[in-house]
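Only one chain is given next, in structure tokens, and it is the form predicted alone.
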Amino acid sequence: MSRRITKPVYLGKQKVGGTAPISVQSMTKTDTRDIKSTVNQIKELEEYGCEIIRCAVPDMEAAKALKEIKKSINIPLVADIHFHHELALESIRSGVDCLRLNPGNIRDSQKVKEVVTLAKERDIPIRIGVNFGSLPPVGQIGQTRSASRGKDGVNLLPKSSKIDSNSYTAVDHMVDTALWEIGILESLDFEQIKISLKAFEVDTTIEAYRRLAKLVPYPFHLGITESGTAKSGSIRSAIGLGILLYEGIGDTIRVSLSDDSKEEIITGYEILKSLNLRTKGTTLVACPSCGRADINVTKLANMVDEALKLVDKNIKVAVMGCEVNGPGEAKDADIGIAGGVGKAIIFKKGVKSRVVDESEMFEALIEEINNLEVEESNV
């Protein structure tokens, strides 16, 4: 696949866009004003490979707390700003690495310009974060005195132009909203821009990103907004993000899940690894099991999967349960185990390493993984 060429931006030392690997990010679910809890959560996410973290900024206390949070973490910090531009100004003063501005609820161009001017002075990028759930009223983009959310007409828009090519759609409204704020930033000679265009509907999201990709050179932050729980949301995100990434669109991703933020990081990397876009961490090949299985593959695979979450080795591990595909897949992995009746063969780099009893399979496999010398990867 061929990556869309974009102008890179830097969040601290983290490059987004251009030739940089697609980064994986998340958002804290703590009260930002609770500095200790927020820092602890970010530290935990760092261990799981989170490369950029975003914090909600609901009030001035939270904006000021970012200063202490920033001092205690090792990854770029993004301030998530809605409604009040003063919170963006204070977040900049607190030393954040990037701002997320919502053009749906900060619609006064003069206030946007005030934020951009200070961001330009401090060399801080801005993500224009368009979200279907907070779009401006139809026909009133950039207008400060406009219809209430209940009468804004957004929910009456067709979700895709494929329904009627002559209709003004949600996709049109999302793209137009992004272009409005892009125009403001460009008028101030500010090009440190990232953009997101998120909706719950996969086709709406894909079409919006495709449309804007043809119009601007800026890097894209991908996501399916409010995608759901770990199970349903991971599937929806994998489909939506996977299609765009396969087409070369996307420079950084967040998988938005109603679950522990660690699951967002794990799922994000799995999406990228499935497309060979990142190689960081382990890849698990696991037999789905059937009536031919001679061992409890499901139990073993889940135990191994849990153990591998914090293993930062660029390796493929196979857990297989019978003689049909087992030996072939196990030999093709860096470390593989193929079950038999009461026993299992462990392969290392395609060569039979040892035979173990069923009761010893998990411990023996983990031991072989820990002892495997590989070139570790951060890509």
Given for the second form:
2 protein chains.
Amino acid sequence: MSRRITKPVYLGKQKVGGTAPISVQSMTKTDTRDIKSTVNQIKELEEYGCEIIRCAVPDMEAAKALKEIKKSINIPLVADIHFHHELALESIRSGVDCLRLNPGNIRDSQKVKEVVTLAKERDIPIRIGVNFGSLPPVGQIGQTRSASRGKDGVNLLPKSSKIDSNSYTAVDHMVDTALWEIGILESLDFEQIKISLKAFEVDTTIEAYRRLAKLVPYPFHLGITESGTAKSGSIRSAIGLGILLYEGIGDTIRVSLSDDSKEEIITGYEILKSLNLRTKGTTLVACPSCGRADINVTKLANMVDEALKLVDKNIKVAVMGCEVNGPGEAKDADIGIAGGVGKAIIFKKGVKSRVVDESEMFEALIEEINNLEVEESNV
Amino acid sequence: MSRRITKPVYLGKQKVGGTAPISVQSMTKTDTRDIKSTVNQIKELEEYGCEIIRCAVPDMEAAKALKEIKKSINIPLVADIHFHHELALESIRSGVDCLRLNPGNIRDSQKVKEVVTLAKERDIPIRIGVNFGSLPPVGQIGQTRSASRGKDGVNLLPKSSKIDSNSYTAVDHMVDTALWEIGILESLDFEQIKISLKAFEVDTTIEAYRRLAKLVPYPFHLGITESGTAKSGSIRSAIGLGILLYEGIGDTIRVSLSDDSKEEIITGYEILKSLNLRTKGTTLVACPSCGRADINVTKLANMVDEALKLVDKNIKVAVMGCEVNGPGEAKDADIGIAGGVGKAIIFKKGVKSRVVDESEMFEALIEEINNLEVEESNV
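In place of the form predicted alone, the structure of the form predicted together with a further copy of the same chain is requested.
Zooming out: every chain and molecule, the one shown earlier first.
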């Protein structure tokens, strides 16, 4: 699993791409014009480890509000722009650290140039966000990416016979759109680019990223669009992002969920932790329980999970139902508990350390976790 | 994504492997000797679509209880056996449809032969369940799989120099264990085999399955062990199982969660649905909401998700925050709703069909879903 080599961009101090740890980001769900609510939401997300935050910019009032918001938060701010170049300009003036903007959406090349010129001046990157649901018509995709940057665009579009045929797939359409949008920025000598290629379908998303990964050096923002609620959406996102990340593709991730934004952050870290790409707080090893269990594993595991949500120790905690498999199954854990009849054994690094009554096992485990001396690192 | 070709086995009428749909299974969390609770749990799981159920068999009373349990349920029953061959024999006599048993655990070859002979007589398969946490010591792994089945075992173990060295990995150990266990059954001319290779670490699990996939023709039962609570465990399982399934590896899955077994089933189907490997009930497309949303998407999406949990219509439902992106983003959906200011638009297959007040949008959407005429198929 060697990581794809990308040309890093910087959102303030936050590096994305290159050798930077894969960052976890989200988007606010408040009305951006409501500065107080937006700032509160961002502050809460920071607590959960959010590293980049994006706000929708539907109008000029929102673009101006970003100035106050930016002052009150500690993580880089991205302005999400559609169609209107003046909202992009105002957002940059408000001090945002990045734009999410598809230049092809703006149409007028002079307006695109104005935005790019100001972004260059302020030294901020632009994310091109290609979404399956809002692709431009194939006929509208113009000159695509020049093989030699900044020169006249070479039309890399498939021949029209191919476009008309059924063999022109959603993946073709997404990748061609991305190349076209990238080409517009490159033709203006702008290369501080991040790219996303999101679809609801996992396979479409994966194939699009895989293909573009071979064609451009820019970092990728991974996501599955409209993926659903906390339950179904996190599973769909975990599969889509997980497959790409396991192949070394992806530099920053956003899990889109119809739920609290903090669920997006928690899920994002769970995905990265599952692949050992980040360590962030505790990792819980918990047996599913079965007819052999001597204690209520489910209850204990969920209590421990909840209690450790904001504990910033990078440790592996094991909650196991029976004494037989407990120590063996969790031998890699920093600390673990295995149920016995009416009692439980606490072990450290697979070695038995203490026997406690079933009634006090939760408190004892938490006590032992709090006593553990470990690095409090985020990366 | 072409599926790995495997030699199917049958658990009663339930085919696993070959061209059979990938099945979703679980394990009871009740005391198997408590027949009533166990049956109740299985009946509930059947409602959620569980296709195979396994029960722990810690003692003879549990083995005997399987007889009554089997009579009261509609899905194949698997007996989970460790160490004691007499529990395997009694479980077979109780009428189970499959054993989960590692012959290497039983040690005595005569006892293994007794079990295999009875399994053959009753025509039931055996799943070999290799778990990272309970691997036999490398030195204990004996003769491994014969290249020519049923002949004297050929020792395929890596040379001891390799075993002693650090280059002998967890994956080597898991795959060698599986080959050894398989070899024991094959040497008794038994080939109705299913295999699992579970670890907590996603990469260990994936690499073990990938490697064994090239060496044996038997169907795979996929799982990640001790994966955690409903939240973290479902993400870890989704990534591990998702990566393998996307490569065409896997014939039946079990998501191990420290939670209600029905969560395991729901998660299992969500994984398969995300990869379009099964259709089962509704698939929800829901936007994450942002500063552009005109309605409370999160609330509506979760209400819809809950309401549709047991609806057995294979449809895609979209819940979108704003009128601008709504129809576009969800154009593949069978039915969708997109928020506007104080109202919402219901659309079918991307075409606007009805405008409703915000206050009645949930009821209206459910009404439209109930009116939809679709196939009620499970596969």
